[in-house]
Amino acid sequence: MTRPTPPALELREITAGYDRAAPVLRGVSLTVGEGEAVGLLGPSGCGKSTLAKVAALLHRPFAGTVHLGGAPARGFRHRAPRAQRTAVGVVFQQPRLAADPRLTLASLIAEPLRATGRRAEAAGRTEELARSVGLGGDLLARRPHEVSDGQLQRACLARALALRPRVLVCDEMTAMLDASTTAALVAVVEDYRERSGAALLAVGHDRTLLERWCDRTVEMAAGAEAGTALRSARRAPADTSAG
């Protein structure tokens, strides 16, 4: 008897913030399967961007557990053992905030090979995900100042990809790019997913967008007394009726 595919990602129980007294998530699950692609929808406030952190192992949650392909989260930041810490990439909303202001575009696609010895293949791997995000010539030699939001944003998606990661987690990834910019970056993740079968947590409040982008949406709404509570929809089958 064939064992079931564990989920690519998986968050049990999870409580969580930045205050013990009043965490701003209360034993929140969420499960992601391989391959699959799942819209976390919230209001600002609500802890979507606290649980996406939890869920790419950024933040130690007070109470739950995260599982990865099935196995259990060993440590979180930089006491997670590197096999889990590099199979999740991770893309926050705000560029200027997650990029070191004094590398180039091109130092900062090869930032996490760099960081876990394959600098032998960083210069060729570099070139060819800065290809695959839009960017090229002289712009791979500029710094953060240097260029618009979206450029920033296309060399951080790079970046995100650089490890080949199973679970891409997209932190309101388009919020501050404009529709065509969002289009080109919906496109690469998806191409991406598509050769390598990676599952996707895309976090946002753009209900079209993620309902159009993601399998499912799951909805976050936050309450003082009910803790965090999460609705599941799934993506409605295209129209395919005359008329």
The other form holds:
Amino acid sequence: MTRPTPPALELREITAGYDRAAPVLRGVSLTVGEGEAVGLLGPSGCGKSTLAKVAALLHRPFAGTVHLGGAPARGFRHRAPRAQRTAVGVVFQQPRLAADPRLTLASLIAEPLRATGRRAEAAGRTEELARSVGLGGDLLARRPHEVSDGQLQRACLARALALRPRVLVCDEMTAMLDASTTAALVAVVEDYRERSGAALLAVGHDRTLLERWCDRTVEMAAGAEAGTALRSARRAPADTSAG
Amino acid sequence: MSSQALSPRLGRALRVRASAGVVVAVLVAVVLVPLLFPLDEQAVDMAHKLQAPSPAHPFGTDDVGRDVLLRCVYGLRVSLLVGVVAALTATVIGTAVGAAAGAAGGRTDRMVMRVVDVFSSVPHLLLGIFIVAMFRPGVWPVVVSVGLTHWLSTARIVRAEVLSLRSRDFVDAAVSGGASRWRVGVRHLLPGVLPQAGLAAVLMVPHAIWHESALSFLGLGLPTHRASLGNMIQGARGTLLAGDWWPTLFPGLFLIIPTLAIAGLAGVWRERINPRRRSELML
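Return the structure block for the form predicted together with the partner chain; the form predicted alone was the one displayed.
Full complex below, order starting with the chain above.
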């Protein structure tokens, strides 16, 4: 399929891991088109989360490049320009670990706005974001240990959407959650994507969920190798109801 | 026997109360006594030298007729001042160095920690003596000497803590949310290490007090006429051989009991923030 616009996210020949002698990923390539939803499936330990971190510019690969909207990433973590870093929103698997335990849910959601100097609009936007993920009133004043996993993950999703990312990376976003919360969070993501045209890279091992949610799914084998690793499957056109 | 009969809970409650009681009593004494009983540190009274404890002089008098109780309280005041200021100095330096090394990571981290290792390999007291020897005797050289030699362990603790926090997902989330290095450090990493750093600071106070006394005992700390616990023990060594025990015993007790009380409170605090590690009294 040829696209007139450059893909929202393009990973080229990524070799990454935590030990240069034994990388988790070798020469993996993945493309997420503008506005496209791609599901990344694979057994645990195959490097899905590492690939998600590389895509979010949070983990520097040993080799390979990341392109966002056609522009190559100029660095990773703090070396990436702020505009590129914030163009990718991330939701992690475990909300407990992804939330600073000292911040209230309201400050958690507002944190990206404050960090990027948008203090003035923070209050209004926080309320709007909280409403969009279904978090009400007094929950926002609580700290992470006073809310459930599901409520905390809603706040984490709101935080990821705060800077209106062009690409959303959800790393096992719903693995810890029950079915109704899963459905609600997927609906929030889809609603945001519909309004903003953002692309999605959803990582997970729940085949049923990702096949229903995403335009296509990509499968990673354990010890992913170049070329052979990623098998792509396109969703049947009839099956369009996500979430 | 009786301490074994006490349950651990009760034993701990007793320890907290005893420690807190001593610390409060010491604080009240060092604040109130100098207001009520001014001390001329140069004054001697040879007519009343080396008197055994009596109602007039509860702790007796020393070899030049000075009241041991009053000098003990003044000595403890200097020791506490030096201990607290030096411990804070050491903790601020250690936290800054450790947090910077841990947050920067990579080569910077390795280089900074090697420097810490090099400093640690020199005995504290030797390095402390070298530092005080560069100045005239006084309170501030002692504070500098203790502060500059005792930040190393705090730096190690803080760095380890920052390294473990740095790899958490919430730091990744902050980076992804556009936070600068500075903001990640100040808003997410530093608050996470403050309990550990605070504990290190409190545990450092007894250590610094002993260090000050050791320097004074060696004649390198405060000027010899100043009432300091180390100076008093040093000055009274000769009279001990003649059987006059009070000028050394009481300053010794003033050194041991308050520092044990502070360490006891710090131990309880450590149990609270890290219940898995049984605390030992660390001086």
